[in-house]
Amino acid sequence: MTSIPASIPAEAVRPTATRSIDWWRWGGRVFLVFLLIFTVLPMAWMLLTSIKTQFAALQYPPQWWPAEPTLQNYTRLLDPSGSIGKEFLLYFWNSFYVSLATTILGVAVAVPAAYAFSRFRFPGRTFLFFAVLLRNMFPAVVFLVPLFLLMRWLGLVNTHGSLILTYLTFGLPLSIWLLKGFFDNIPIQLEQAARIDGATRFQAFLLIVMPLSSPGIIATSIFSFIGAWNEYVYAYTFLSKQETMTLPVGIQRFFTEFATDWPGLMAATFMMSVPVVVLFLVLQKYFVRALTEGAVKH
């Protein structure tokens, strides 16, 4: 082993290393700056435009802090005795209607399709498990005729129905997968000390895996309920009245043959991120300690 001789103070070997350290931590806070203004710098434009006029908006070279700031887009979406409030509030409740649907379904349906893949062994387990996640190895626009047929058939067309079936058709492959991973980090020990104080496997499921396995479900709901949420291609080609149009599809209104609202439509984008935001922020700490606790061996 190779000692440092004593004339050669200790201080005076640790400066490179600690150099190099600190040049790795300061190009990493460089980079989390420079992502950090990649996302804010859309948003904040967009917010902006949502306070100006039309003529502003379309002013060039263009104002980045509008002279005349204005609330009235917001006050125009968000008053029910006007028609485009009446409508926008409308295309509101019915994606959040679908949304909520399609994640109360899909995670019922995911908890105990994962917690059987986790726990029990049955011929097929594997090959039935990769099946599952098959379908999100295609774009969604594969099955974009197969799916119109099929809710034709079934007279679907026009409804939420649609919607919320074909969400859950890709939404729940990710869901089973994700809740997989939590169920197989929860130790097996503790439900069969629960089946020996004379709990069954459903209580023990209940009252054991279910509260540890919370964060998990938590983050499959944001991720299912966003998916819903954003979703514009099925909802476009399902949904053709009015009544029935869901957000994405329906600030479609905005954009004109002529001239584009972009004012109007920035407002109703904004409005149209709150929700996910809200949730997300509400939450936060589930979502953060569900994609750290993946990491931790059981």
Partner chain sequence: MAQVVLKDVVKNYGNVYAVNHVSLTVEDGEFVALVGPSGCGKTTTLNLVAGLIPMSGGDVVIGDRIVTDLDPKDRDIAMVFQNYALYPNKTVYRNLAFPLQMRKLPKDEIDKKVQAAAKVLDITHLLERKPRELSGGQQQRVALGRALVRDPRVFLMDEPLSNLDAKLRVQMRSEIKRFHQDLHATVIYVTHDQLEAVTMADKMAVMNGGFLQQYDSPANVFANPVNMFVASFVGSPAMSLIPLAAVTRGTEVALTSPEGWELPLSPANARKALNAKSPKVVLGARHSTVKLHKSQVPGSVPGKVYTVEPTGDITFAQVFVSSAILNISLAPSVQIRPDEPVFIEFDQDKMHLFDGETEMALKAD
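Just so you know, these numbers come straight off a predicted model, no measurement behind them. Here the rigid core means the biggest group of C-alpha atoms that line up within 1.5 Å when the two forms are laid on top of each other. Numbering follows the first chain given and starts at 1. Compared with the form predicted together with the partner chain:
With a cut-off of 2 Å and the rigid core superposed, K241 has a Cα displacement that falls short of the cut-off between the two forms.
Superposed on the core, the two forms barely differ at P69: its CA moves less than 2 Å between the two forms. Once the rigid core is overlaid between the two forms, Q54 does not reach a Cα shift of 2 Å, moving by less than that.
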Second form
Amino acid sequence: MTSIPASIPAEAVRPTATRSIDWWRWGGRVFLVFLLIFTVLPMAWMLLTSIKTQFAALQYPPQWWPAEPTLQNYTRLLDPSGSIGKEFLLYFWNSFYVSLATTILGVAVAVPAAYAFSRFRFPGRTFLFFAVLLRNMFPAVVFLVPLFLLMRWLGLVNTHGSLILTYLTFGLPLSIWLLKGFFDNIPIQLEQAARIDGATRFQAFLLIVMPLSSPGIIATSIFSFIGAWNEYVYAYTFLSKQETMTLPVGIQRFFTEFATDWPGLMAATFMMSVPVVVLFLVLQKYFVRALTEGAVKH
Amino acid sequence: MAQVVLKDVVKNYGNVYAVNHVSLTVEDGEFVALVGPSGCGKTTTLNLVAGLIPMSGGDVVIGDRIVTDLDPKDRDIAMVFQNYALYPNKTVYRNLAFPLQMRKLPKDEIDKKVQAAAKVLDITHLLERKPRELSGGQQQRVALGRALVRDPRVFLMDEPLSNLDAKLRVQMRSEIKRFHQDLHATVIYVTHDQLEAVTMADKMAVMNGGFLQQYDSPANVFANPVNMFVASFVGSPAMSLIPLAAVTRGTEVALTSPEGWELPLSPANARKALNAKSPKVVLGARHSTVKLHKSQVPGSVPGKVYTVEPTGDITFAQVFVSSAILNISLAPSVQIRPDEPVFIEFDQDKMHLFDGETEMALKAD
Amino acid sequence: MSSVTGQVAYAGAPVAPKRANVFKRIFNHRNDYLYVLPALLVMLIVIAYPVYYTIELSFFKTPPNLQMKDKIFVGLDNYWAILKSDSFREVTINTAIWTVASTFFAFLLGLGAALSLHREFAGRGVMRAVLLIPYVVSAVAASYVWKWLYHSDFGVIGALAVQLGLSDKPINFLDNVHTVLPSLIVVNIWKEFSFAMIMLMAGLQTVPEQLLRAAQVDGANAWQRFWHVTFPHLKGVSMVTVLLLMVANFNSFIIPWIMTGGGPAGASDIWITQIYTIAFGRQRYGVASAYAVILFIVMMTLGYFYVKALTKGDESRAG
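Okay, that is the form predicted on its own; can I get the form predicted together with the partner chain now?
So here's everything in the complex, that chain up top.
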């Protein structure tokens, strides 16, 4: 090997550096700090209030930090022997039951539909697909009257069945859309290979496609669950009996019954948010993917 | 192993014919390449043989059974896909075992066959890995292994080498050929690379626009292309095609260019030229059959050098002749420069003549 | 030359095809419909029927007891009643302000957050997660928390304003016709800006790094790189995001309903809360249905653009 000697020509000059401070980066950081305060402050105040006594909460100027922090608001909500605790835990269970049933049924209905939309080219496919998607466009309130009449006719008023059936349709369009995206990303050759290897179409779906689309199924499940857990309008209209109520509606009863009990309400609000926030934090990856799938083409 | 017959096979989507009345017979133990540019219908044809898409018309026969109405799983075939289609959530072992499990073979027999196939392909050390932990070449081997783990009547291969890098492709090419020879397997092999087809196949079926253009041994396809499409598709560099016009000069026939030069034809070629439906005749010449001269010699035509590409042992030159570009191979010792005027001499015995209207090869009788 | 096939045809025109009968095609695909059937059935019961029934009811005067066999046909009277009512103009203006302002600011904050978070740095994942929490918690919870923050006597925001010298006494945010709507819009933005953020972050990932490098070499500064390279790549995502935000805001009910119930004096009343009040407060289901039909029409227009924005590229995917 020969190496060619390199030398800097004598006439070369070194201009003054043009790299300067990246103002954009600093601007971004300042902006993020502002956003963080905007986001966290309400949540922090909710938590701080929830560990105050009623007396401490209703002071002006406010106690920025509770003088005598207490967990009594939480123990009261979680104590099954007290009347408030009994009620709260019942609502909590109702919410959980309805959300879980919605999620499971939703996946069972959405998976085959999404698969068909992804793989088959049957007449009316596009029309049906968008008819299903358009459901997202209609506000819940618009459907309240006819659905209320329908539920009464079906004898479902004041039952959880009415909510599960309605929530199914909330989740379905999104679930179908998301799952279709996941199925689209699974190479069709995998199924073809399975069918050549001796599997029926259904076996190919069950043994090859389903395991591969489990991230999509998890993602849609989170969405259905959170959607059902947070739903208010239908629950508010369909359920009038106290023993069937879900949390978002039930919590309002606390508020009216104990009109000025802000610390109690904040504690209940916090408790209500815990399941969805935990679910979100644990399965964040899937949640984010579910949210953006379809809108962004990779 | 078995023979495969395609009879009048049609696949159309409304007005679009992906496969247009294709008929061919693949003999038992034959290696047949379906070759053509992308969108020519070769992969669709393969999928029809596999039964992965429903046929619009015609029949497929494998061995002694008409399989037209059978599911892929009942056709007793194996297939290797371009993207390998290895089940990503299964280990290599379970990928190989899957076709046997689906056929409900006993566990110990599955194990025996998987181990045997793994040994043949030299992937025994990979059996516990997942497909994503393998290199492209290793994935390719596993895909091949999954195909030959049970003895299918036919192997279908859909561009199995096109995802590999150039060096691996050459290596796998000879290995696949080797498998074919050892197993006496019937293979239908789809590729867009005519070189693969020429080097591997016993016969090649050239397709274009859904039609089967020519079905013959690579040597015959190379020597006697039936039309301009096949002529320009097979061979590298491609056969050069120069559109000209035939004129009669007494008993002689010559080809004339719009620029005014004339190329007298031999008696055999003259008879061919006269069989054209109109005076429009296209002259085809492979790079190795033309000679380049620096000055005019009898029977040569004028041209102008466009590019010169030395590759070491051969120099390729592209020369403008009339309205076309002609590929010529030269000895590296020949010194020419771009834009240099040159003269081209054609070999009358090795030139091809095509009907300018129908684009079909012209015959002497 | 016996092996040359007789069917050689080059670039030949295909044989004139028989137009496949639609019914035959449906029949050929009959098994495919089985997969979609359960979903369609549910959607049919819970959507097609209510849509139909809403349109029907909008032409009737309905009894307040929901005994619909007693309804009386009134033609377009319900529609005229709405369009001529005094509140319609005010509610529509509120709806427009609510929808446009919420969407605009949520998108802007989301865009800023997405751009700031696009760069890799320690704690970025945590930051993204924290910013997303408001989007995940229920609007009911958000409404109560903010109602407490806005409390006229003991609210922390009013108290902070006094501390910082911006005001000499606690501010009455929700009981003031001038401040109520902006206050609610802030809550709405708090709740949904991170949706825009997450969509745009996903969009940013599709911006080719090489293009940004090329622009840098070509001498573009940070702003020019954003405007000429990044932003054009975000167009598609931005369209979908803005549309989804618009739809969600247009349809939002919980925040205004729980925090103010549309008050004071209708200053925070939007279409949806108005429809709810007419239907379940005043028991005038016919009028509420007519209102809903008007809303349908607006939504369908937005929906048209939504579907259009979504389908870009879907059909090109081979199946």
